[in-house]
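So this first bit is one chain, no partners, the form predicted alone, shown in structure tokens.
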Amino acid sequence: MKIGYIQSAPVFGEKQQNFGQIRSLTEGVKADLLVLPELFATGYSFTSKEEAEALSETTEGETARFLKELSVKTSATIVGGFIERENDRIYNALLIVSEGKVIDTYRKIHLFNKEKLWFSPGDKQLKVYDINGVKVGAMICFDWIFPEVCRTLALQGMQVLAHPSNLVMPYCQKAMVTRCLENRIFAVTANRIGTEHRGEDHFTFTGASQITATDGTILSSAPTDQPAIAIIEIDEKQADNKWINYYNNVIEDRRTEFYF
């Protein structure tokens, strides 16, 4: 399976310009799974809930249409972040798109910082998708800090984790080594670059998008300050082997009677 990340530099509120960045980065690219950053079409630093609402969409909106186009162009399943609107609520969400069709959305469970002012917390169960015979799970950015997310998906048989992100803290890339090692999974963390100074907030995004293997090996790491795309061919079946050695299995050795 060929898996990859797209690391971009979104311009706040300029969806068509941000789509154009992705089109340029993916010219001539073919893959099986491509992961885009969190909120790649809109930018991140909102100054009000009304501003976030104005940029929100349904699964039939322009971001979904763009990702459908991209999935056909690249022959890949695409996972990318957007603001999902449903009734009177908006969510920090992602779209899973394959062969020109929306498969599903996932809504971020663990909201970071002022996201709690703009978005409703995710209300969908964690789920693994069988995509062309590969079991793919998804989470968004700050979900990484809660090991229960990856473990829940791993217990459902996840082989590859798609992880759209807008990382500003310096911890996640190193932590994904542990997430992959403790669950024996592959992960694609797609981060963004650049800065946003809006209202009282001044964020610098850390880039360094990363593909991590089941043994914690970093297979690809992007620059911290440049757009980038990387595709790595993996054997996803390696994620079915949960043995660290002859005696220790990361799933079977759990002592759940001692856990909360």
Second form
2 protein chains.
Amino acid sequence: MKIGYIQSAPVFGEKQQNFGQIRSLTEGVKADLLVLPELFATGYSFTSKEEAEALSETTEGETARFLKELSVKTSATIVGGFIERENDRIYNALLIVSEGKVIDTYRKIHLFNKEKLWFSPGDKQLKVYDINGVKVGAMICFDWIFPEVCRTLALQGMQVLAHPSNLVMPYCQKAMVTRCLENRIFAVTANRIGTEHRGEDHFTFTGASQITATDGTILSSAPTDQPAIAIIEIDEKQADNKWINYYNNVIEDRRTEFYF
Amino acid sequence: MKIGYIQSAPVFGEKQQNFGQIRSLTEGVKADLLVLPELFATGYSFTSKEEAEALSETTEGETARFLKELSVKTSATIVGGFIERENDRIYNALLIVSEGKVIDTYRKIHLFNKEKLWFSPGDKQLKVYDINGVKVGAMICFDWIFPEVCRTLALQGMQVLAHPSNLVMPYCQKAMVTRCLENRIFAVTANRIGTEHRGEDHFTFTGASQITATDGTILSSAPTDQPAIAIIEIDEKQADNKWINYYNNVIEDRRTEFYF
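Structure of the form predicted together with a further copy of the same chain, please, following the form predicted alone?
Starting with the chain above, the whole complex follows.
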């Protein structure tokens, strides 16, 4: 199957412009799974909860509509970030969209930094989706630092992890090598680039979106400062093989009776 | 406190010669914690269970005696590997020795490759020891690939991980950066060098012993092909601070209700 990331440079609050960037980057592109950054349509650096609320949507909103259009145009399952509104709560969430339909949302369970001021923590289980025979899981950005997230998804049979991100620290890309190795999964980390200087915050996003293989090999690494798209052909069934030699299986060898 | 590794080149089956290597490397050395490789006294590549049994010892054996002597000479707590025998079982284990006394042993819970043919899997809990006010935990080599091991130790307050190793794969040293970051701990990975060609097995051990800080910084990295010793001064109390910014604590932020 063909999996890829789209690395864009969102402009704060300018959804149509941000959709346009993705449209240009995906012109003529066909794939099976495409991952977009966290909050790719809205930008990241809110200065108040109200500001984030004003950019929030339901799964019927314009970002969902755009991703449905993109899934049809590219024939790919699309995973991309948005601000999800439900009742009086908003979440740092992502949409999983396939063949013009919303399959589900995931709401970031580990909020980073001031996200805790704007968003409610995720309240949905970590799930793996069978999409056209491929087992796809998803997490958002800072979820990476908790090994339990990838492990929980791998234990549900995840073959490919979709990982929309807005990374500002330098650690994640290397850590994804470990995450893939310890779980024998593929991962697509889609990061954004650019800077946001809003209120007292100044963020520089680190780009370097990455596709990582089950043995930790980095199959694709984007530049740190330019929009980019990469599509890599993988055999997702390699992720079903948890044996790393004749004697060791990274899942079956777990000694859960000794773990807290 | 001063923590360090001793990277040696064990000769298979030659315990006195291997003790001698460590004695030379530690001449005049004073420290608080010194970590030796896995199976530093025996070598690694057994060709039968009987061969491993013949090199096994209790906590009253010559390897324990040597480490007690070393702990007095260096004033350091010593953590180093040995083959532990109890009743009719043998284990790939390590000794924790301080001030001339054996504190405990740990028996590797995740056996690598043919170790499964010679050794019984570890049957003791992962524990953290308060040694002169420092919280020390230990694991052996391949235990690294299971994130649950460091996590279980970190949840018990571990500040410094002692990690005797006989690494033959190229992944662990980088993964220890992730292990330290995700748990905010210090780690001392003591690897061996050299090759062993015994029976049908040919192993090259990768050296590059490493001391890693709570933020993933590599404080010391040994050569891949020479004996080495390094001692680094750290403030172990940095490991008690699990906050990575004003809002995020890598332990308290865990959402255990969502983890398998």
